[in-house]
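The data below hold one chain only, encoded as structure tokens and taken in the form predicted on its own.
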Amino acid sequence: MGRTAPLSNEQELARLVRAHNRWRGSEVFNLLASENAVSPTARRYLASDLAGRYTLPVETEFHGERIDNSYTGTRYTDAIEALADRAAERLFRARHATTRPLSGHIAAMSALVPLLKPGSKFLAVPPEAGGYDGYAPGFLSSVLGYQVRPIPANGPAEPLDAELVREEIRRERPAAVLLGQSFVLFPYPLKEIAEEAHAHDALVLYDASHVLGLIAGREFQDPLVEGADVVFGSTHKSFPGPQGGLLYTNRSDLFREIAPALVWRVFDNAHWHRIASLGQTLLELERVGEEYARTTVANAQALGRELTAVGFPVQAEARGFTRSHQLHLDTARLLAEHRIRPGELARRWERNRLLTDLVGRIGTAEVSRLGLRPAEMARLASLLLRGGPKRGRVGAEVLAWRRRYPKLRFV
């Protein structure tokens, strides 16, 4: 009997690569707070000829010529960046958008190194009290050439205590005060913070990556009506898009300064496929964003009370668990009460068909993309405890009932 011949690099990747879109596309339920299904149109456009162009939209001279282009070729390209960036202040109400920036930590760095000098002092939620990584000292404020310090925070349990904001603000008297997490539950007391710091003539940033559909749906506090001086975030969490970024401001002044200093210095070329794909989910969102929003802070709601009612150990169960898309676990009583940790409960769900990162976040985003309902979280509640810790097998009763869920809906 003769041997199969081995699979070449080329059909391997194929292999790995259709695996995934089965796996990823049919066959579990995405509950990571980080990610998002894109919609098949917006998906479409990644795939296009736009994908292998480069252009270098920057005003400029070259023996003596004044261009503002580098390359010929340009007239779809540049017409489609124009309508995503009008399609972004239309759905933030901005004056001011761009959809050029790769990701939002890309986004962030587009904001900080057009409006803070070196050696400028800002403020930002520390990753103890669940604030961003990158913020944090050693990341992007090092690398840049700025301070960072810690605005007082219990965590995203508990309402930052906008007094205290105040009186850090008076006391550091940064450049910046940043507002923004990687694990966030409900709105900032932006009004009072944002009094204070342009009092101080600092400015106000809010980095909007894990909330901006929801934002986008009216279902978040509007950081711009709030007091925010610039909003930025990625496009592929609450944002149902591509990896990307984007930008939005009502400040012209600011904007004029954010521009120009963004080619050649935080990046160039600007993935056109991307963009177009962007333009796509800011158009669906116009139509459908708020209901989509809505759904999507019903359930994690809904979920929250369901898990909580078999004995799931969630946290802010008395602030109604969530205003945003994210379910925080309560760690400590999961180790407690159930003698396990989060990281190893993750893998336990994903042996399950149900999706989460490692560090105690659900995320119900997806899944309401999907077309479920605040219904039905008593079923997913009922999985995710009998899939984790009562170290059920409930892979099969997943993968039967995500059948039932073939098509995007909010697209």
Ligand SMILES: Cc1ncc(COP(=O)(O)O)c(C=O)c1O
Second form
Amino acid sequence: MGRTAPLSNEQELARLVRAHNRWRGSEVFNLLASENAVSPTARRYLASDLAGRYTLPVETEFHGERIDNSYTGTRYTDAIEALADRAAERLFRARHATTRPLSGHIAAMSALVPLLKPGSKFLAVPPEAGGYDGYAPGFLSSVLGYQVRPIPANGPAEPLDAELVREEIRRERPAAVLLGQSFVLFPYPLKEIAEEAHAHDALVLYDASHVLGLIAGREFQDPLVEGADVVFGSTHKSFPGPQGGLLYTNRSDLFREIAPALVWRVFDNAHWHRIASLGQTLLELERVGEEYARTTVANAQALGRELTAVGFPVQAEARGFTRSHQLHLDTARLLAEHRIRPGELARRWERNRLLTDLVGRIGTAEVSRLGLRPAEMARLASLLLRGGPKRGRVGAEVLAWRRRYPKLRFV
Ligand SMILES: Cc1ncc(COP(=O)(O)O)c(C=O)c1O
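Can I have the other form now, the form predicted in complex with this ligand, not the form predicted on its own?
Let us now look at the entire complex, which starts with that chain.
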């Protein structure tokens, strides 16, 4: 028997990418709340010639000469970006939008850097209550020289108490109140909070990273209508686009500060293949975003009911489980009743081709894109129970079921 030659690194890389695409694209149900599947056209644009190109459409002076772009060859690139920005403005009913921020984190910086001077203070939901780790002391605030104070919150299963937040604004006098969480189930009492913030000259910044797709589909609160000054977030969680970010606002005075700061203060190259891909997703959502968002939330609520029906502990039952794409496991009851921790549970599910994170969230955005409907949530709940707390082997059953959903919907 002849020996097979070892794979070159390039062959090995090709094999890994093929294997990943097969595994994540057709052999598992993805229930990660932070992820989504990108439409075929939007994926094609990610692999287009744009992937290696620059453009810099800003008025600038270079060696005494006024130029409006430092590059040539950009006649299509600039039109692509303008088209994506206009689509974002229409979809989010905003006066100004930019698709340039490279991620949700960078989108937050894109608002903070130009609007808050170093030394300023902002309020944010702390990670213990489901807030984004990036806003906790020691991360973004330290890098940018801000002070951050916690918004009083008990956790995502309980609504923010508007009066407590108002008191905190009166006490702390922050330059901004930053709403938005990684663990998010319900909308905020935004009107009341914005009223108090504005009475004290504080900006209201809304990090929609997790719920952007639901806002686009009018299935969650509309932050601009309810008083947010600037909205920003990731474009790849409930929003089913390529990994990246966007930002929008109705405040022309603020956008005049933000837009020029993006280039060179926050980042330079904005990845125009991503912007073309994001533009495609924005246009798709203009057509089918409402149905997508409605299905995603209805699936999350139905899965909450079905999991509870089979004895699996989920938070916020009394409030209908969720108004977002997320469900949160009740980890204390999980341990008491099923003797399993969320990390071990997630690994067990992974072996059974059901992907979740290790911190107790289940998301329904991607399975909704695959075509699962509320009527299918009983089956999904049964697989999660048998393949998780019951310690069964359901991988083959999951694979057979997954194969019945080969195409993305809402594209
Ligand atoms: C609320 C929130 N904001 C910001 C981010 C950062 O987003 P990105 O990974 O797109 O930078 C996350 C990431 O999970 C998040 O949950």
